[in-house]
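Listed next as structure tokens is one chain, alone, in the form predicted alone.
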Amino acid sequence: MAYVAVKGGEAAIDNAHAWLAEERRGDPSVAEIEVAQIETQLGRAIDRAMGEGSLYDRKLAALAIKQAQGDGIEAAFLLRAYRTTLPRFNHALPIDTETMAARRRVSAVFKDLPGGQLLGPTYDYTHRLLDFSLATTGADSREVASETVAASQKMPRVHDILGHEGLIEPDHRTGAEPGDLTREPLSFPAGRDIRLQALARGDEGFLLAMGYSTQRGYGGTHPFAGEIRQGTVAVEIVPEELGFALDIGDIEITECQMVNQFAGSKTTPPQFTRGYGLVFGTSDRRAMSMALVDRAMRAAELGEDTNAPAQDIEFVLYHSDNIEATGFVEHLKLPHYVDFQSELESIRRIREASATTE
């Protein structure tokens, strides 16, 4: 059955698109923002769009942000839609973050780390005061000091240090082929491979709220930031016709290993357990939130009580995807004339029946 009231609306839609393009351009007397400017100067917005869009491409992310007028969710939506048009010709090997060319590497549990600590480019120690010099083009000419640990120089992980004494759970690598959330719909029970994929592209605000809830007692596990490292890692593939690995480029990532207390169980002695986060680009907040929620969702497998929202795997995974959430929320503004008329008539009948019985 067609919605008669919206027939002939194509012209209105075309006009809406034209008006949107005019709004996107803004004041013609002001120079149009270029994609290259967005790519090089709005790095955090780029990183978030790539993460939630499940596509690592800084130029395309910059274009999506421009097209979406800075709307991060819309930009991520554009990237996901574009991603579905791309052929898949190979799978990358697991990246080795131990050989990361790190710009930032900090630990909240050990002061003196093998390889040292690097503050890197961070807002952690800024005063959060508006810098009005940035309002003047070209005024920000301060010298920048950079320090990077070469990719060939391995940095031992904090959990390896604890692992030497058997104080932290070991890696649980099965060697099995991980699932692919971008090609198969989410289903339950969801293994940790799928859970981590969902968290990696989940809405940052939602992940932050869930992570914060665990610290406020809703599934709290007394976390410590074992290690956070940010930098570039090589991506390698093994072409079938060659049979050996080829380095196809580098990507920027942030990795977080969260260390959590565990009282032990009948089969496992008291030890530290881990939550893990790995995200595109530079984002301590996103990687830490992911690690907190990952650990919270492991409660059942560790024999802990599961009575908090962050520990409810189905709740977290179904509601962390802002693209899917946007679709369900925004569909409410589409025409529902027939449905509403039906409910309106139902309410009228109920009221009439109620008045008659009185």
The other form holds:
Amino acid sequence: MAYVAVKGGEAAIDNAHAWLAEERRGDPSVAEIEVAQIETQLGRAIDRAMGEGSLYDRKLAALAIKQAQGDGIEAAFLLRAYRTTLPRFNHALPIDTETMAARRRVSAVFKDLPGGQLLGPTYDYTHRLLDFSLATTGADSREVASETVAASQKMPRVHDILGHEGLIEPDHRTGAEPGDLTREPLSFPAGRDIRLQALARGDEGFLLAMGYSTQRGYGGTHPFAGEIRQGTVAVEIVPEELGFALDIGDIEITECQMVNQFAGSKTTPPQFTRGYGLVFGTSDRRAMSMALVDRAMRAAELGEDTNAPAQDIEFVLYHSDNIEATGFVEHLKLPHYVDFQSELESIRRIREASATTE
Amino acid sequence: MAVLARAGAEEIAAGLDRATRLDNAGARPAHRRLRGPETGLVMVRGRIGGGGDAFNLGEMTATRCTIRTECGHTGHAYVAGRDARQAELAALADALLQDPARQPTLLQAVIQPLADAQQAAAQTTARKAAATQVKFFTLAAMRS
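Hand over the structure of the form predicted in complex with its partner chain; the form predicted alone is what we had up.
Let us now look at the entire complex, which starts with that chain.
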């Protein structure tokens, strides 16, 4: 049944939006929040809006959060809409996470990781007690300790450590050009390139629930957090008119290498497999969930049973995008008078027909 | 360009003014815009598993500008974000750097101080990270 548009109601809509603006501003006796305050003090909300909006721009994300009154999905929607107004210059060279300026790097499998384990500014090991000193502004923060560091060094990836023994699957490079969901609609079978792009911009709650479901036995993969690293990497592009690589600045990212058990097959000896997570900004949760779901969706490729939701590539990819999901769910509240009228008439006819036959 | 891409418009402007004061090559030449400054998107890519084939991670904003000085040098800039002034000043610096008479002063007055500041900021972050380096000890086996 088609959705039929309605006309009218302009004055009411204008008034509703004016009221929304007043609500957004809130109590005028309280100072208006500045975009710069959101940008610098609500970093995790910004990371999520940029991830789900699939657009890295901290200032724009801060503005979107202000405009959306903190509604993360609405903010991501605003970023997605904004990106359609801009031309695409280029694609970047793949970022090299081995050269990341890491502020956090932890491994749950190697305690003596070459390059060391860095906790970084983490919520891990906090007691999750509300800190009432934050209820007033101007509280002194503790001075942050610093240590001398050796000259910057590349940090080997976890699979490079086990890789030389052949105990963990290696990366494969064929040089294939990746698919792009912003250019071509989703189609199946979807390669791992497309799956990772979809997961990187997927709803965090959905990724978390799907990843959690694999841990609870719906497509279990026996995961270990091989390595999580957070920090900044340089983005390089090769403009056509120049023909050489230009470094255009840094972005903050979080990467997760999940290491999973694998029994082996006729052609492959037993070895660890891996799930991969890479997300904009700082979010262990998002990167880890992505890595769990990436690995679960490789079940068919690795000859495992595929009977759990997280292993169903179509199910995951069709439902991971919260902009599409919210559009389809929320459109139900828009006027459907003609649809409903026709259904009402149908049900009356059926009842009349059954009454006359009795 | 890596240094200019990470510098604010005001920092580049201040550096260029400093270079003009120091420079024996005379006043900074006028320039005109050939393209932009205009903001667009760059698709950021990662690698599957960290080292495999590329995949598209998501887009970022970037601003580009191309200018030509009246001396005939063409400067290009692509910088992350949406700061049109930063992109234009970076393109101007790029053009001026191609002038052998101006290059040493520009390197000294614009690029080096910015590079030093960026290096210092990166060092500060690395030092804070180093202070959170952790040594975990394994206790007696939980499962005997």
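Numbering follows the first chain given and starts at 1. Bear in mind the structure is a predicted one, so any value in this text is a computation, not a measurement. Between two forms, the rigid core is the largest collection of C-alphas that superpose within 1.5 Å.
Next on the checklist: Taking 2 Å as the cut-off, check whether the CA of residue 25 shifts that much or more between the two forms after a rigid core fit.
Outcome noted: No, because once the rigid core is superposed, the C-alpha of residue 25 moves less than 2 Å between the two forms.
Checklist entry - If you line up the core, does residue 15 shift 2 angstroms or more at its C-alpha between the two forms? => result Moves: no, less than 2 Å.
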